[in-house]
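To begin, one chain is listed below as structure tokens, in the form predicted alone.
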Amino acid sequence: MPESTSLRVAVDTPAHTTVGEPLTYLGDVALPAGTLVRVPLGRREVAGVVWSAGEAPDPAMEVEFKHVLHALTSLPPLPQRWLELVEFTASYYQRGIGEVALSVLPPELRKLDDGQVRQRVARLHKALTAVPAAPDVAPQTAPTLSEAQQRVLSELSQAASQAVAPTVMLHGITGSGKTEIYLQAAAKALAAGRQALVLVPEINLTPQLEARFAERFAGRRIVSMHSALTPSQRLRSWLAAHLGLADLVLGTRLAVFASMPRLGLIVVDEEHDSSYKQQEGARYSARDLAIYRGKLEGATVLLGSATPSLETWQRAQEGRYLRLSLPARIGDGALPRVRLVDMNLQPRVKGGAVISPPLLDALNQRIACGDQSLVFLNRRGYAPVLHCGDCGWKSACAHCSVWRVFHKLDRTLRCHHCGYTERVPRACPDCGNLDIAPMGRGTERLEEQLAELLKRPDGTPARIARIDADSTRARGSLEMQLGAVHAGEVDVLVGTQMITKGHDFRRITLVAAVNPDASLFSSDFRAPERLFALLMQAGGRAGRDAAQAERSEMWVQTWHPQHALYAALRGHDFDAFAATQLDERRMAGLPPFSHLALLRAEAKTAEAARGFLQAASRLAEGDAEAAGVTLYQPVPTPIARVADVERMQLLLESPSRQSMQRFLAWWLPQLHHERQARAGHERILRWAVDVDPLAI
């Protein structure tokens, strides 16, 4: 009998266990690290990844190890640097190695045996070589570069030639040509025989970026990775990247884990965007992992944004990142002039029309001269709440601590958190009053009001289009509506923030924000940063055609026109805004000058969730203080109840990232035991830690 070899295999163990490290199995051969296998786990057969191979087990040991059942030897093992990336992710975000490793691999891959994988690989090779790739084909002619673009590419090339690959912050105003920098940096990486990974924050931005890269890199193999792909499509893209057949990978945050053996460049477009932070399971930041991966792979990391995150900005100020700038638009086009409409001075309009008379006139003027306008309101539906003026009833959700939104199109009240939906009642459920009315406004109501108020020069209604999560549910609907905008078939585009970033609308000369004030006084310390970025990105949709730049404007309707944020916005002065915010955070001891984590607990009652967090805090007494970590009192989350589950959170703060990590590594295993110990009481349903949370 051949001697068995012990193998450490990463598997996704059940969430309620304390096991996070790879488990030991026996194999007939010493499989290399990174090999995909199937192993028994309890009564199940599950997928796993060989993490390391050991010596033959000691026969004297009383432990009876289970055997590896199958190995996918037809695939090259996952690269060692990929394993290191996953191990770092698991350690930093306090999750199991197997949980992270298996969650970022294509689900379809875990279902196939070695023969099926071999067939998929053969079909992929055949498909990709039916039209042979031509790495030596000259790319599509690049446009003439501006002086600033030439300078940036020169400095980027010099930095990339150093012994240590750089992390670069590319601060470029909207319309300054950042995408051209990405394209040329990718071309240089490909010419050197390396692969390039380009990350974008939103799925709806992937097709247009994919088209730009496909035009430039004719003959190169480009694949996409995002959640809108079918399981089969996702597996095909992953295999092409893993086998080194794909030259370019474009995707959303999950693509940061794409297995790429020749990775030479990572681009993170709109690096400030909160969509890069995963909100379930391992709550990782794809931007931060891209930076770490760049160091592992010796790859240049390019962080691009018109409004960099304050963490990135501060690191560039400290010299930890190379700072490159594109301060002007292509063709020397002007940024849109910002107009603030003081809503305190506007007349009250019967029916509560959301558009002020000056803005309405400006929209009609744009329609008359054939220009397009964009009006955004970051709230979908017809109205955020339906209410009764007689008794005060409001359309609260029975299962969440939020209001159900009134959707007029299908006459429903819909909770945007748990999905609970009912038909609009004919009368007030509490007092029978027939006159129940919408309160507040959403994009559906805004679209309706604009359709009533705006006319084309010939007297016909203006052509209004709405793009939000409700209007783009059907497959292909987003692409169709964007196509209509680009073709000039729309006069006014209404929508949420999904239309304010990344899109290159050539006919839009006016952008209007109708109700942005809510974030000015939020308890969340990051709210002003998000609002400023949103408004700057939105304004950047106007005047992207240099010939129209002189008449491009951004209108902001506000009740607080003297606020410092709007003063910085009027001057398009991100430097001033960032300096003010960083000064405030330095004095308050907030990130990037401290490090945070949130412990969240969910239970059927708020008392049970609070009790668990209080017990967790008691466990840490003394040890937290010694580690330099401060624990605050448990409080409800901003939305305290979702789908009949009560949610509480406990904030941790430390001036040292290392101290926070050491404390969490000691503390969290204690919480697993605490959870089990509470089985006899009213126990919690779930708990999780969020390292570097984006919102508190």
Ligand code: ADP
Given for the second form:
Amino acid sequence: MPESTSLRVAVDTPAHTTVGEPLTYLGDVALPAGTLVRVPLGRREVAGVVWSAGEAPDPAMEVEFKHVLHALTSLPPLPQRWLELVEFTASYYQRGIGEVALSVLPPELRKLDDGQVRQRVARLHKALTAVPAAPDVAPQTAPTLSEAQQRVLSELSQAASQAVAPTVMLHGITGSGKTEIYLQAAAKALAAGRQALVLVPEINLTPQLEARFAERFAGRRIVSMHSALTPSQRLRSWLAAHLGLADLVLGTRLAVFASMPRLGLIVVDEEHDSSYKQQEGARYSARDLAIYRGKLEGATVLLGSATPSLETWQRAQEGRYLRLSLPARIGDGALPRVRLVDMNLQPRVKGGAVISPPLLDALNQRIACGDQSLVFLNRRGYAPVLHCGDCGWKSACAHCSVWRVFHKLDRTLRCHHCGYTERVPRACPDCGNLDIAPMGRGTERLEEQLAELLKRPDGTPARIARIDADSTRARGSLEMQLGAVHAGEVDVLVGTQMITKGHDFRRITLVAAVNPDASLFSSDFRAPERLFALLMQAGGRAGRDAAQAERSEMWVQTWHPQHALYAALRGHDFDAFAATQLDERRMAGLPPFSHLALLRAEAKTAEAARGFLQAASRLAEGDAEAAGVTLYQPVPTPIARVADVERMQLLLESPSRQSMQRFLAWWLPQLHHERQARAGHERILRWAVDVDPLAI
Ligand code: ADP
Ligand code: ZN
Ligand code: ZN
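Mind pulling up the form predicted in complex with this ligand next to the form predicted alone we just looked at?
Every component of the complex follows; first up is the chain already shown.
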């Protein structure tokens, strides 16, 4: 019998308990921290991670600890730094350690026993070593670097030699060759015997990037990690990284938790992108965790973007991050000329002009000379609402505080929040009027209208493709549609912001934003930042081929052509935009000059949700102020009701991150009790805290 000792094991304790810390079990002395185990929890048997090996159990203790049932000893334990990353995540985002640990491990690991794991590992070794070490294909050689690229790389290696783990902001306009910097930095890490982790915001962008890395690093092992992998693919990638067999890991936000024993470089591409923020469970920012992880692992962190987040930008200004820039496109291609169409001066058309006459002309001209155009609108479906002109009826969702969207293709009204779908009524449900009409427009309607208006030189209709969440639902359909665009089978590509990101289109010379104004006056303080990034990104799709760059244009239809945001866009002047935004944020005490958290509550009634938040506020009275944290009044969330659940939120603000952290750690455990103790009050369904929320 192996000697017994007490171990602290992180398990995913059931929700609504206050226990977030690892639990004590008895186990084999030889089980080091980081070992995956199975343990009894209540009546169940669950997966866990040995967090620390304790001393021999104290015989005087009254509690009888349970024994570890099974251990995956064939697998090397998770590295200490990985445990530290998880522990930090749990404490920063106010979740349980076990909850975080188990949610970021591949789900298959919870199911397999040691024998099965040993088999998988053996199979993986065999498969990977069967690959000839000398590649069949000669690795693609790097292009001759531009001067700017050379400068960036030499500053990067200088920084890495001076600091153990520098955080670097790489501000490079679209097409400036940032990816080449990632490739070179990765090559350097690999040459030093280390692993590199490359994060991208969207799954759609992984195949493209994977192809570029695979070309450059033939003979090296590259794995991808994102949520579209099957469970067994995900396990395979994870094992390859954990065992140190994979040199490169490419993935979306969850890959920030890949176990990598020799991590030397973390790249966060498009670091400003909101998909880096997890929106449920532990609401972590993979970008922020990447920075923390870099420090833990002694790895360089490279944050790349044409439009850095204002948080990152401000830190670079303060000298906390090294700031490197690629100010010009490769081949000195010009950035698209920005043209603002003042919609106040355009003829009024019944139902609202979709495409102004000058933009229509420009599109027709592009078609005539064989160029492609991209037209985007951030709204899918045919029209955002159906409306009865007689009685004022609108297509509200019965379960949410939003309108249901009219989809013409299948003649349905669909709620984009709860999914509630019905056939379009023949007549107004309230007054029987037969003439109910769509109001506003989505991509479906835009596509239809463009098809009517645009012609090819031979008089046939223009070839229009639409890419949005609806048109790409079927597996492989996105690739097919993108393929058609690349092959030149499409004249005009219509879509949501899905088409504005990352894609390397070579024949597009005109990009148009049809109706971007809404974000200018949004109550969300980050809306302008997102809009500016989106428009810069979108503009970056035009003229990527240097030969066409001269005639590339970005069109923006707006009712507010004087707005400072558009002026900065016109000059491609991110610095000016960032400076004005940061001034506003500083005056208003908003991030990055303060730290926010949101407490959200959900209940069947708004009163119950509000009651809980008010009680939470009362608990904090006095203490919050002493801690330097301001609590605001509970308010409904921007979409107050979804699927018959009412949602309220309470904003917390503090000038100091540490104060906010200390306060939350003191306050939240009490809320668990408060929730239980609210007998006599209507129960709430859920509550959760969002630290550093993206939208408020
Ligand atoms: P970004 O990521 O900044 O938008 P990319 O890295 O995709 O830019 O580079 C834009 C294009 O320029 C790509 O087609 C890339 O292959 C090419 N490119 C990058 N660096 C060089 C270089 N030094 N010489 C020639 N072409 C380059
Ligand atoms: Zn009516
Ligand atoms: Zn709904």
